[in-house]
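Single chain ahead, written as structure tokens, the form predicted on its own.
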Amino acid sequence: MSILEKVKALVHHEAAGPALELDDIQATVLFDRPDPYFGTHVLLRFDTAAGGRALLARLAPHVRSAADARDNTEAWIAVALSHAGLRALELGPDLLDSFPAPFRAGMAQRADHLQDVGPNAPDGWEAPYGSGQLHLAVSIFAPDEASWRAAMATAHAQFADLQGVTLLGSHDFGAQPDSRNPFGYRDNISNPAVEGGTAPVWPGQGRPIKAGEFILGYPGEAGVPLAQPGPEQDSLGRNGTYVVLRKYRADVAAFNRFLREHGGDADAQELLAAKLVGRWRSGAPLALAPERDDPALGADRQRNNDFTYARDQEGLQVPHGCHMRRMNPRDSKLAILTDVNLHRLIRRSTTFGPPYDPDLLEDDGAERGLFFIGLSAKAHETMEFMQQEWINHGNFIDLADERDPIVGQQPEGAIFTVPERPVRRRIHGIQSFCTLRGGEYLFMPGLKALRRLAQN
């Protein structure tokens, strides 16, 4: 047993944790979304204390809990809140100064913290992200388009007469092929297993992480809760999470170059594609298939995800490098003692634009990209150390500072190392194929907190 699995076994709490108060927590928090999907963000500014809580108030009815979630055969709607809509509801300053400094300061000027500079620097994103001006974020997410319309339209209900709130801006997503994401990849396979949740497990998830580390108020993997914002006994944040959401515009047209200038034939490109990201486009592993695509296995939940990197500690298969490998090493022998469960996010991320062309090579106007989004009860936190540790360096898979190929901000000269035998194999040359185009940090609150909100 290594050093970190016994600190592991002394501090993991095996009992199981208090049951999930499913009817107070938001359905997105611990349901997929659904595939393929179609859907919606609206961004919206309160300019009163009091059309912000009629706002809520309108809208309550209609945020869907996680206790009638159980299937996503219908549409839903999710709500959070940003620290700058929190002040202009006017909360009290102690309940205020009680939520985490990131979450207060915003994520624009956490930019240091993000590593988000050069092409990702705040001074760059587009209106209304890092203004102040985000107030509320309502989210539509429907499996069909006919139900997104209607959820759409009742969405659309509450806001468009109400006096005292600003529509800033709304942005469709979704409507994919196979749920693809910009690149042509299939998205969405692996999520952490929370442990009281109402999602299907599935092989490969690992066990369930404890509840604390997602949803506010219950034990986490040290067997606490994590702090809440407002006093213990009437916390405003229990059943809710914090949000990291972040809008990247995806230059497909340089990463077919890419593949293309450095992978040889078709064939050859398609194996430079599933090494950058450790997985085939059809969502089939390099774990489980590492010579060639099996689009069976990649549309088989039931299989598409049941891997460990136990075999493959040298990267022959899937490189330490790739996407997929740095944002969840698994069973990884990394290089800096970590606990990879600490840092697991349940993402919800939302393509949009037109379906991947892998014969674009040129920039043609279209708006094409991804919104990530991430939730747990530390969302800023673990999304900094991402980007910090996981991302943008190397060090713990002792690559020094090579970055994440698909979403690190690449310097000139960088480098993607593929393992082979006898010798490794290093690509010249890659460059960003993403760039932020803005973000923030949210709160999503259970609805019993919600509908406080609309009355304080």
Given for the second form:
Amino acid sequence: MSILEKVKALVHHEAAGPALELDDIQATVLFDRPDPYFGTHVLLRFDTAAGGRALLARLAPHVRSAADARDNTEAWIAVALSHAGLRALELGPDLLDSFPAPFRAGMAQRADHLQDVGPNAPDGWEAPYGSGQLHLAVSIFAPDEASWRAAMATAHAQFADLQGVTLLGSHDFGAQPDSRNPFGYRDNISNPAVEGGTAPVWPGQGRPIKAGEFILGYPGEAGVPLAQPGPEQDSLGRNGTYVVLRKYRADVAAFNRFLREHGGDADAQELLAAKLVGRWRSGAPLALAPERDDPALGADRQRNNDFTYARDQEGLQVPHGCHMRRMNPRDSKLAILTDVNLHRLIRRSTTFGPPYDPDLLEDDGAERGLFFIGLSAKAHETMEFMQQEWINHGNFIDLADERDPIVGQQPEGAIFTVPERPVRRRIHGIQSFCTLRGGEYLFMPGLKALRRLAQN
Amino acid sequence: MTESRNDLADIKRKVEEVLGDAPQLLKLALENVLREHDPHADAQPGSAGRVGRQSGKVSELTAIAPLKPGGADRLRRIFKLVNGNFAGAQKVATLHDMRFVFFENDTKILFATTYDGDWDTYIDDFATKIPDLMDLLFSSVEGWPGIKDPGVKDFIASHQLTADGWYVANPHLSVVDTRRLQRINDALQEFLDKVSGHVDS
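Alongside the form predicted on its own that was just displayed, please also present the structure of the form predicted in complex with its partner chain.
And the full complex, kicking off with our chain again.
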């Protein structure tokens, strides 16, 4: 960095952005899901604009704001709409057209940009994803079963007797021991710190990222707000964000078989499992526990994310191609000029299905998987970037065509490279462990905008 | 590839289809070209996102835009100063080449580049990582909104033309791949020198 660049960087980062309007931002944007967590995603269709507006009006008082969510001791409700939902509310054409093109088109229509082909292609998705029917997603997050049931009853009361609205589906999630994901890993450990946010900041989150990257209406990393829908002075986007929702089926049996075939003894299998993700199943990062698991470290939020790659540029501890390092390269030296702070998502993913079983070797027919949920002021763009560059490609880390070992769609004869001395080890025959079953691009409005949508 | 009578008939049919109205000499020339053409060459042509063509991993971008008065001169002085060595472009590591051509009395610019991937994937990164290089190269273009402007992608796309014909020698080699192959070859040659025992110093 030249002296001039350093001075510019200092000036850029010293200027604090405007204070966040916490009472207008949905709690989910700034607060982690509870741990442990219970919840449900409810999917709805507006049959009439009046029905849709009535439902939003009823739900609005129950949607938690970031100002009311300083701790996660109560259940909360979050809502997000698809562009089809906004059209069903009969907004004006100018307003509808002012939303970004990928969001207007919807996730299924963007399959080419997302590389959702083959087994992940929209024509094989579950209903109602990709059909244009999903208008509203209501998510209930709760720290325990009782408050979950209570919040569900509240949500149901709002649409049970309502004309002009159809319940398309309801999907429970969570309730996993230790909040593990379908493959048995503690997940959602690392999330970006948002400048001006009030949620606790954990060591290792890195410098707070400009709020405008995640919330519409504030300056982003380039110093200016990102494009927002609606007239500039009276934006419908203000304090809102976009959501990427992707439902993945996890092939746990194939994952277990892969570890057995390529790992070696039980310890070596666990090491391979850690090399694929970058963390041991306990959540302990390889960067801090390179030889063996350290469950106490994995469970300690003060320590389990507090690392950089400065001393592991060769990837001898954390492979360049592992899931965690791909999704957040931190200070890794990348082969392509990249501003890693521009490609972050706030993750609120949720796991469903039976708890991880290490002895499952044949598909037992049970539904296992996770809803990947990513939030940002350009979540669709970031997801498309990730699918193209960081998930289904290896060029940015000088690994040619290699793909993400967990969520990548692997072609025949795919490889996973583990840097070692004197020469790297290449594991041949890695398969796809996650299949996309559906997804949507959604808009999560601020609370004022939500009430405006209810009245329009 | 062996050429059967059927192939030849097929070629003649294609020539009639494409150049039925052309002089005999041109038809014969095309026939000869097609006889050597490998229809199974593996550079599947595709789209490079919004505009432009993609061949394997490699894409093309061609843009024509009006220049501000004096813009061509300013750019020439910059090109002369850096002597074709754009350090920022080197860092980008997806750019195979860039070409700037002034025409119509310096009132217009043709910008052409070959690069890896889709064209708008990294443009936000350019805005925060090499904004000065981007603004330096394009601020002489009429209407350039600045690299940090949210509308910059639309601006570029509006000046882009998709190539009708385009040839890529190595469609499956990215800039990063090529650099790696160079490094590997250097190391391999050094290794072979040592193995052979004939190192000329």
